[in-house]
Each structure stands twice: as structure tokens, then as C-alpha cells.
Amino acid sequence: MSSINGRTAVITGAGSGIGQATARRLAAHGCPVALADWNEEGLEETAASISGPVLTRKLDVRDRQGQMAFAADVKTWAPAPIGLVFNNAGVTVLQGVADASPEDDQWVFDVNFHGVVHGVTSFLPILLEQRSGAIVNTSSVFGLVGFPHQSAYCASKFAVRGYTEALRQELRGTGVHAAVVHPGGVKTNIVANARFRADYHGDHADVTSAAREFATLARTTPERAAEIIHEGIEKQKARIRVGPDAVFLDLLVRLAPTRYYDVIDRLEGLVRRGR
């Protein structure tokens, strides 16, 4: 496979952030466009925005039934062979794990985790008989570092990360590609839909005060996350960090595998005083 442009592209977690700007961008690459959300809305929006062949279900990544009955209705309508199975639905909550809800903790590793697992299970024997194809799946910058209060997150991320890293290698010689993508501080509604407990430094008393602050320190727009993705799938990289702190933490963490955090914890409260 030399380009996924004019191939069909299988996205969840299309109905906002980077989904929806990866959706849009494959779609304006001549992708047809099979796209999956929890939230019907969000969808129904992407799919209006777009021009070209597109197919929308409403789908819970956790169940793998439905998963499974998608990827059968994505290849029987699939106008040209799937290019790209896009697994980046995801979730948080903000607690501490002294204290913290293990249904929280569940649901967040049931969608982080597990929906991935079910979207490769699902799609990657359409993608071994083609012979060709990628699979790309959502990790984060928090799958590179551990961070205080998103404990579930991060095992999740670093799940996915050492996932996809595995089936790369499986998947030698088959003609089909698997890469991992670390997004940083993206512009997206995660941490508005999060659950939220309490955050490290107490500053916050409700998900909607966290949310604010994250929506100021994110950098990155989701379509220049889609950007950087789409290149990424391109060239066919291995792992696609997107945004500078992806890349900074990054490097950090291999300078200082132990010690990355203290970097972190300083510049943290550089950037605070400096509000």
C-alpha cells in the first residue's frame, strides 16, 4: 500500500476532536469514510461536513458484537479496499488511586483498552486478506509517562502503546501496517467528558474548572492533529507523536526514565506562576 488517499478509511470516535478533523481531512483525500461514535450528534455532524462516500453507526467500542456486525457492514458497503482502521475513541476520569472509583477506573480501561482490542479483532482479518492496510491506534503522551491522578488513563495508554507494538511485529510480511499515535495537548473535549473526582493540586472543584484550564495549556488543534497523522500513516511510521510536548516528553522520558516527572513537576510551576 503506497498511500490509504482514495482508500476507505474506518475512524471511531469520529463525532468530535481528532476523529472528526481526521475524518474530514482523509475524506477531502478522496477517502470514503466508515465512521463510529457513542455520540450520535457529534456524528451526524461530521458526516454532514463531508462530501463524498460516508457510512455512520452509532457504536459503544466496549461491545464487541456490535464492533464485529460494524467491520461486516464496512466491507460489504466499502466502495474502495479499507485503507485504514482508526481506533481513537477514548475517555478519562480525574481521581486519585487512594480514593479512587474502580467503575471509573473500569470504563475508562473498557473504551481506552478494550475498544481498541475489539476494533483490531474486528478489522484485521478483512485487512489480512487484502494484504494491505493500517492499523492506527490512539495512545497518548500520558502512554509515554505516568501522571498523578490519571492512573487509569495511563494504564490504558501504555496498554495500547505495548499492544500495538506487539502486533506490529506479528504482522511482518503481511502487508499490513500498525502504528501507535501519542497525541499531546490537543484541543478536544476529553476532559470536558471526563469523570472527574479531584485533580493533584486540588485547584479544581468540578470537571468543568478542569476542563477550562486544560483548554488553555492545549496547544495542538485537532486538524493539525489529523495532519500530522495522516503524514504519519503515510510514511508509514512505526509511532506518530503529535504536538511539540508530545515530541519534548518524548525525548525526556529516554533522557530520564526515572526522573522525567521532576522536569515535569518544574515546568508545571513555571507555567502557573507565569498565568
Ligand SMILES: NC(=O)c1ccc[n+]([C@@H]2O[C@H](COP(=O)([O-])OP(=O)(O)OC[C@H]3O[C@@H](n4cnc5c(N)ncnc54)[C@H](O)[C@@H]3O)[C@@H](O)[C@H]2O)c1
The other form holds:
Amino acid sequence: MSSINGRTAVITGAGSGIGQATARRLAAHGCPVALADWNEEGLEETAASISGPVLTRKLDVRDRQGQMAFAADVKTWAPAPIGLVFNNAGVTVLQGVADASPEDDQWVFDVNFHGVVHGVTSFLPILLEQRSGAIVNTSSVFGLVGFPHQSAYCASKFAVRGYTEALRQELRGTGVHAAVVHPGGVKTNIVANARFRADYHGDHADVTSAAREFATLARTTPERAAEIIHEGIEKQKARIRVGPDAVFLDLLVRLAPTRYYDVIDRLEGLVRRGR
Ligand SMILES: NC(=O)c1ccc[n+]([C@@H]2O[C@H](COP(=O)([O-])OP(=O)(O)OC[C@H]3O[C@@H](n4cnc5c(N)ncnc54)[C@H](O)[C@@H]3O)[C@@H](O)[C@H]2O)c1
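Can you now output the form predicted in complex with this ligand? The one shown was the form predicted alone.
Below: every chain and molecule of the assembly, starting with the one above.
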């Protein structure tokens, strides 16, 4: 596959965090960018920071018809063949299984999993016709390990991983490549934008407090995440782990497939005592 630099990149969740940084990075590498987010303000902020060709679309990734219409518009607009479809929009909720809100679980699963499926099925025919391009779907380290009070999020991210790995096999010999991204903690608005019922240790009264702690724990900047993702796509990696914590958890789960949380719990205890 040739480099994606200079080819059109489609990115969802481009109004903030990893999507925004990836849009800026790829645009700086000559990619016309087609950006979608349901947050119009964030989307405009991203577009304003980019000097090359940009198409923006206010879009809820749960809306299949909306994604299909977006794909049709991108096909007409794209100044260069599509090099990347980055299905990246995502949300989470902090709540325990025993008293989970079913609506919030559904919201997380719909955005994180069905949003990805709609993005893939809308753009795949274009990439297959081109016989080139990459579909890159954002999972998480929580698509590798289970974390308490993140059950719906983990389920959705394990689902993205399974779906993308199956897709990757289907795409053999087509010229189209599929990859899954597993970020560790990245300093973005993911927790600030979360719905909140209760965190596992009961440390936080609300989402603002949880977001404040997340900002101190997340080590990787969105810009570094974008760099790792860009390099991973260029190398045609099947799995792109973002940040040292993602690499660590990936190794840990292989070494201790059923006991990994014993280790995580101890490490979390050390961090909590060190505060
Ligand atoms: N930040 C992390 O530590 C981390 C770790 C692992 C995985 N991830 C994943 O990375 C991806 C990007 O998240 P981020 O960290 O940049 O968070 P973020 O909140 O900064 O950005 C997510 C973007 O997705 C958009 N979005 C949410 N729901 C949408 C919908 N229904 N339709 C369209 N747009 C929608 C939001 O408006 C926001 O702009 C997500 O899939 C997230 O689950 C993040």
C-alpha cells in the first residue's frame, strides 16, 4: 500500500481529543480531511485549525442513514482517493453492573459499536471499489482487559476489536486493510464527556471530579496518540497500541489472562497510597 499522506482521511469524533489531533496531523501531511462529530463547536474548532481542504459534517454515528449520506458526500467531494476511514467517536459511562442504567449501557454500546459498524459499512464499498485504503477502528485497552464500573464500555470495545479482526480476515486480497487501535490513558475529554453514576472506589461525587483525576493519570497527549496511530497505519499494523500503559496491559493480559486484575489492583493501591 502507498502512504496515506496526501490521500483523503475520514475521521469521526474529530471535534475533540484523539480524532482532533489525528485530523490536524494528517492535514499537516497533505491529507484532505472529512470530519464528523455530533459536537458542531468542536468540529468547527478542528476545521479552523487546518489549512488544507476540509469537509465537516454534524453527525451522530448511531445514525446509519446519516453515515451513508456522509459517505456519499465524501465520495463526491474527495480531492484525492480515500486513504483512511477512522471510526473513532466514542463515549463512556461510569457505573457498576448491579445498579447500571440500561439506557446508559445502550447509549455506550450504540455509539461505540454500532457507530463503528455504520462507518465501516458506509465507506467499505468505496474502498473496495478503489482496491485501496485503511479502515481503522478505535477500541481501547478496555478492549483487552475488563475493568470494574466500565462494563458496557468494555463490552463495546471488545466488540469493536472482534468485529475489526473478523473484517481484517475478510479483506485479505482486496487491497483494503483493517486495523484496531487500543489507546491507554490519553489526556482528552473522554471522562469529562462521560455519563456518571458511580466510580469503582467511590472516590468521586460527580463526573467533574472523576475527570480531574483522569487528567492526572492519563499520560499520553492526543498529539502523541495521533503520531502513534499515523505511524501504525503507515506500517500497516493490524493492532495499534497507544501509550506505554497500553503496551503494559497487553503484555499483562497475555501473562495472566484471568489474574491480571490482581496486579492492576495492587498498582492502583500503590498509586492511591502515594497521593
Ligand atoms: N482518552 C482515552 O484515554 C481513551 C482510551 C481508550 C480509548 N479511547 C477511545 O478513543 C476514542 C476518542 O476518544 P477521545 O479520548 O478523543 O475522547 P473525546 O471525548 O475527547 O472525543 C470523542 C469525540 O467523539 C464525539 N462523539 C461522541 N459521541 C458521538 C456520536 N454519537 N456521534 C458523533 N460523534 C460523537 C464527541 O463529541 C467527541 O468530540 C473513543 O472511541 C474512546 O473510547 C480513549
